[in-house]
Every structure is written in C-alpha cells, then in structure tokens.
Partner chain sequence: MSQPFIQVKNLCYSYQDDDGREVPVLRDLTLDIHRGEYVVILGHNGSGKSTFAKLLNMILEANSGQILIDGKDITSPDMTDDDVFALRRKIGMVFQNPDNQLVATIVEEDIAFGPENLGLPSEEIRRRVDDALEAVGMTAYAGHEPHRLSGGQKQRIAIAGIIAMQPECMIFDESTAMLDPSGRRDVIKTIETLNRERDITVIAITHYMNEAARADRVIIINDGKVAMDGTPNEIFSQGERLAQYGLDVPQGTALIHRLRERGISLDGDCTTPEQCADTICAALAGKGEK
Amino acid sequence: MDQIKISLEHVSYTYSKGTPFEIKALDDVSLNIRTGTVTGIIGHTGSGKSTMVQLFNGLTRPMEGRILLDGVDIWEKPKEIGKIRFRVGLVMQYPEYQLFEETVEADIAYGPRNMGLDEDEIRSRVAEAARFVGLSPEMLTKSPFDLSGGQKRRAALAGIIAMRPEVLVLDEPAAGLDPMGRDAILNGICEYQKESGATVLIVSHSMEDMARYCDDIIVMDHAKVRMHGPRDEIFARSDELIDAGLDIPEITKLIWLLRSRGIDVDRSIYTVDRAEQELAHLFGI
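Keeping to the form predicted alone, what do you get for the structure of that sequence alone?
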C-alpha cells in the first residue's frame, strides 16, 4: 500500500465570505498525495489551484476541514506553524521578485540560517541546492539582481531546496521562461526529488509538462477535484480534460488525427517518446 505524505480532508475555503464578492475557491476537497511522487495540479483559471498550494504549508488556513502532514493536522499547534513551513517548502509564482540579499549565496542561505543550522551545514546546503538548479559557483558571488530572469528563478528555487523540505510545492515554476529555461527548472526539480525522495507538487498550465514530469495528476474544476490519479489514467480521459476547459498535449492531438484517418494507434499516448515507440511498432520500423 502506498504511503500518504500529505492529505486534505473535506477542505473548503471562501474569499470575501459574507460579502457580495464572495468566491468559493475550494469546496469540500479531499485527496491524498503519495509519498515520494511528483504530482501535477492542473485546472482552468480560478479552479482553486493556487489556493490549494497555499494551504499545503500553512500560508493559508482552511475555513473547513484539515490538512494532514504524515497523518497530523498541521494546524494542531497554530503557534508552531513556522515549523511546518520548513517541512513543506512553497515556491510561489515569479519567486525571483522575492530575492533581496546582497549575493546569490546569501539569498540561498537565508532559509537554512533561519533553521538554526551551523555555517558548515549551511555552506553544504547552498552548494547542493545550487547544483540542483544549475547555478555555477561563480554565480553565487554575484548580486541576484545581476542575473538573468531564468537565473533569478533558479536562485529563488535553490533557496527553498536548501532547506531540504520533505514536501516541495511549486506554483507555476516555469511560467514566463523559454523552452530551455523551462526544461532546466523542471529537470532540476525532478533531480532534487529523485536524490532526496521528497514529495513534489507542481501547478502548471502546460499539459506537456504534466505529461513529461509527473507521476500523478490532480484536475481541479470549479473549486472541486474533478480527477485525481496516475498520469496514464488521467490522460486516457482526454475527453474529460477538454470538457474541464483544459488542453491536451499536441502529440495526443496528432494521435487522434491518425485515428480519425483509420490508423489503429493507442489513443492514450501523451508523450513524443511513447508516440515514436507506438508508430515504430505499428509500421514495423
């Protein structure tokens, strides 16, 4: 049986409750996140994704329901919620705007230093985190404001990774980056997950990213969980994804086109590698 790392139990959250501007962001949401997996969270704008990720590390408190980390309510001791934020690292959209120290190294070290670690351990963690995100030692001595946009994003991510969170939650970590920048960020995140065994949650609008990097996928729709399961199962339900206002990977669209032309190819394909294998087998290449 899979071990569960973090759970939501009947969680609801409403913005501006009791006013004419009331918006229900989450409506009686329950789900379990498996330990040591990469879980993608997708959904149309306003579906509740960003609210959910803020709940995971206690940045926002649910109005109803509970958030459980290793089976324990994270709000059981409200005065100790800061300890939860070391265990569940949250990277918000455009985290590079949160850089503030004089050097990249000092910025990455900020979290570990607040954890009360000694200087040797801090230096070790800074070097490790920089390696995961692809920052060279030379970059660590620079001001974060002298870096490119993509490099700033990596530095901000390294600052969270340096705290070695058990759960790493990322809200659109590759937003606004070019394809090479996207790959660098997401590959680094997955490398961290593999080496550390952390549980990772990634919010993204990119179905290609979900297909390429995630083990499980949560589909949000109008403040509720519409689908949640292994990646293969979710992408096999492409009709429902489209009905939820989401796109599907371009390669899946190509597969559907081939099927419409009478070619008997597996309709659940969602990656280029898998499509190459299927077509090579089909045509005896």
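Cool, the form predicted alone is there; where's the form predicted in complex with its partner chain?
This part shows the chain on its own.
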C-alpha cells in the first residue's frame, strides 16, 4: 500500500466566525496525500483551496479537525509549529514579492539560515536550489530587484527549495508568466520532486499544466472536496469539471466535441500525445 505523507481529518475553517460576514472556507474536509506524488488542487476562486494551502504548513490553524504529517498532528506542540514550516515548504502566490535581501544568494539563504544550519551547509543548499530552478551563478550575486519577472519567481522558489522541504506546496506557481517562464518554473519543481522524492501539492487554474505534471487531482467546490483521484479518472469525468465551473484542457474539449459528433474516441484523453495516438489510429496509421 502507498504511504500517506500528509492528511486532513475532518478539517473545517470559517472566516469571521460569528459575524454577518461569516464565510465557510472549508467544511469537514478529509483527504490523504500519498508520499512522493504530485497532486494538483483545482477549484474556482473561493472554493477553499487557498485556505487549504495555508493549513498544510500551519500558517492557519484549523477550527476543527486535524492535519497529520507522517501520522503526527502538526498542532500537537503549537510552539514548535515553526519546525513544521521547514518540513512543509509553502510557495505563496506571486512569491517574488517576498524577496528582500541585497543579493539573490542571500535571499535564498534566508530560510536555511533561520533553520540554524552552518555556513557550509547553507552554501551548498543555495547552490543546489539555484541549480534546480536554473539560476546561473552570476545571477546569484545580483540584487533580486534587478532580475526579470520570471527570474524573480524562480529565485523565490529556490528560497523554499533550499530548506529541502519534504512536502512542497505551491499556490499558482505559474500565474502571470509567459510560456517560457511557466515551463522554467514548473520544470524546476519537477526536478526537485524527482531528485528529493518530495511530496508536491500544486494549486493551479491551468488545466493543461495539471494534465501535464500531476499524478493525482483534487477538485474543490464550495468548501468541500468534490473529486479526488488519479488524473485519468478525473479528466474522464470532464463533464463534472465543467459542472463545477472549471475549465478542461483544450485538447479534452476537442475530444469531447469529436465524441459529440459521433466519433468514437477515448474520453479520458488530456494530453496532445494521447490524442495524437488515438486519432492516428482512427485514420488507420
């Protein structure tokens, strides 16, 4: 059986509880994330996924329920929640806005330094993190404010990777980037995942990216988990995705259009590669 890295047990969270502005962000959510997988979290704005992201590393404390990391409640010793944050790295939305040091190198070293590591270890971790995200050694000596948008984003990601988290949680890591910047950042995440065996959770609106990078997918809807399973299974239920107010990958849209016109193609296709094989077969090649 697969090992479980992190799980939520009956977790609920409500904003402004007891006021007229009360908003239920998470309502009795339970789920298990398998060790070493990449899980995509999708859902429209306000579905509760951003709240969920902040629960994994203890930035917010659930009002009800527990969060287990390797089977241990992360809030068992509230005073040591800081240690959890080193084990569960969180890359927030537009993380480039958190850069503050004089050099990129110093900024990446900020997390490891807070962990109390020695200088040699910090140096090697910074170099390693920079390599994962594809920042050259010359860039490390620059001011983070002199980098391009995409480079800043990668520097911010490196700042989390340098803490070598066992779980890496990312909130919209590619938002606002152009295709090249998007590929660079997502590839960096994959590199780290492969080499370290970390468990990765990515929140994204891009179904194409989800289809390409994730093993499992969680669909959030109105503060609850609506679907959770391997991506094949999820994309085979594209009609339900549309029902939850979500996009589906463009290639899936095309496949469903073909099916609606009576052409018999597999409905769980979500990559161009699979579509190519399937159609080539139909054309008799």
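Please read all numbers here as calculations on a predicted model, not as lab measurements. Think of the rigid core as the biggest set of C-alphas that the two forms share within 1.5 Å after superposition. Numbering follows the first chain given and starts at 1.
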*Determine, after fitting the two forms on their core, whether G262 shows a C-alpha shift of 2 Å or more between the two forms.*
yes
